[in-house]
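The chain below stands alone, shown as structure tokens; this is the form predicted alone.
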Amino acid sequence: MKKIIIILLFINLLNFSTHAMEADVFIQSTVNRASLALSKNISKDEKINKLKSIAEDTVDIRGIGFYSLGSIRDNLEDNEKEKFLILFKKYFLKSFSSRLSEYTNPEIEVKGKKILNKNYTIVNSVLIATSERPEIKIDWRVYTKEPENPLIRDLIIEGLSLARTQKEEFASIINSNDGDINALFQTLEGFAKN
């Protein structure tokens, strides 16, 4: 009987540690972590490193990368896909962290959520206005297929999807170079080096 009780307690602990996190709680927790990192009295490089770490924990960088490639990803060899993902991750983390590191105390307040389906939830929030900037509406597209591990797939700032904008930029680079994926690789490499 004691063995059964211990086994049941262990199962309950496992279930508790892997329970689903609501998308709105996940986003508020994520922005609180970022805000805390940005408000610390540390160097810009330290802030960037903390933001990169938060992004790696909370953003579906691989999913955003493949979405950004559009239909061209279907024509790529496996080694080209791997190369793209390596370059895109460096590009994404540098772009994301360097932009955010300029904010000293970004207060983001989650206002609500809309469950689109079992895979996606939109979380509505606002970047609180300050004397230097107006209030900014930010919607987060959260991938919730694995409820215990939600991931951010897109930010929609004042109605503009960052993932869609990225996809259009990449398509423009590839199309203006006769469909050559190497042109995109060079662009991503160049950004990562600067």
The other form holds:
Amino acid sequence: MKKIIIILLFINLLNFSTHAMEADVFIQSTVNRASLALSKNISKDEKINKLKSIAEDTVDIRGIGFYSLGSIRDNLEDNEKEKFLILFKKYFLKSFSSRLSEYTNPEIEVKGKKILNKNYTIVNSVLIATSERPEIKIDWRVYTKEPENPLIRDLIIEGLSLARTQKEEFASIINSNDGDINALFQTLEGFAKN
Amino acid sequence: MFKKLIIILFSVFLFSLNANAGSDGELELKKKETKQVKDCFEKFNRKVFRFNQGLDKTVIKPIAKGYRNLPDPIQKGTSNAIKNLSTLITIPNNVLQGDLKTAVINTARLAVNTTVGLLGTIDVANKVGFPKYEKEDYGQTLGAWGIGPGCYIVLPVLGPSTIRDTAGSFTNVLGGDPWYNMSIHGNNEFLTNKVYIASKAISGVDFRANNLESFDNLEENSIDFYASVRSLYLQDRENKIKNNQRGSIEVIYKDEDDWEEIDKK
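Now that the form predicted alone has been shown, please provide the structure of the form predicted together with the partner chain.
Below is the whole assembly, all chains and molecules, this chain first.
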């Protein structure tokens, strides 16, 4: 009998672990994790490391990287793509964690969601106002192709897309260097080192 | 009269630049903004941007920091009064965009805030439940009429703009801004051109003070700050023209196909 119960429990756990996660629940749980990390009484470096780990779990860094590259990605050799992804990951994690680490105990409340198609859901949330700043609307573009493993692909703050901004930033660097991807590599390398 | 003529000629020149920029087939004045706004004057823009950054660091930012140290009621009152003055431009633009209902609401807002709200320093309308105020300007109206943005341009001191938005701003000094008309051309002893210029300067400082941390954060985390500011400005203008309360996917991702292409790989 005991064995049967354990087996049933195990099966139940297995089911739970592969169960589809709703995009809004996923976002609320992610922001709760980030909020907890930021409110802890630990050093800024420790906070940054925690935020990096959360980002690695919940953000589609590869997808955002390729999106940010724009159409030039089609002309890259495999080794260049590989190099880009390594550099982009370092750049992204540093930029992402540094942007967020300034906040202490940010309160984000998920307000709703809009399913665009089977691949994407937009989750609407607000960063609750404090005495120093007004309420800020934040929408999350969640990639839901694998429902049991949703991933964040963009943050849209007050209608401004960070992915689009990044893409236009990358395009500007590549274009002002006659289409040379190495200029972007150097810039990303430089950012990660500083 | 001569001054007005120069302004009109300059506006016409800007519009013609806009049309010329479209002659390469990418920037035609078109009904829908489906293409990227071209940075036709990038080298010049980057120089002006650097100049503006220098001005910001040495003059505007320190003043904005000082402004932030003022007692909250003074800051809030100033901010409200500036917002109240902007209603004078918003109302004619509501009308020009055919949004008569909002024009009536904003007229009532202006009346209530200017009188009961002590020259706009207290946002009484907001407290009694008026709908959220959304600013409108002549650049937005031109956009709503289907005129494309033309080239991106960075103006000295004033910052990012487009040819369309710059031309829209000229409408203010061509009679489109009642506050300008009263201050510069009004025959009264209280309002002068100095009052008008001061109100515009305070408006700029108020905006900067409200964005001190976000600008610093953006600059620190950008690999091309100029390109980031350009992208954010253009996205913001599109949202305002299309009156998007929340990010509309069609506006945000001009190239939704790009995401789809990544998904296929």
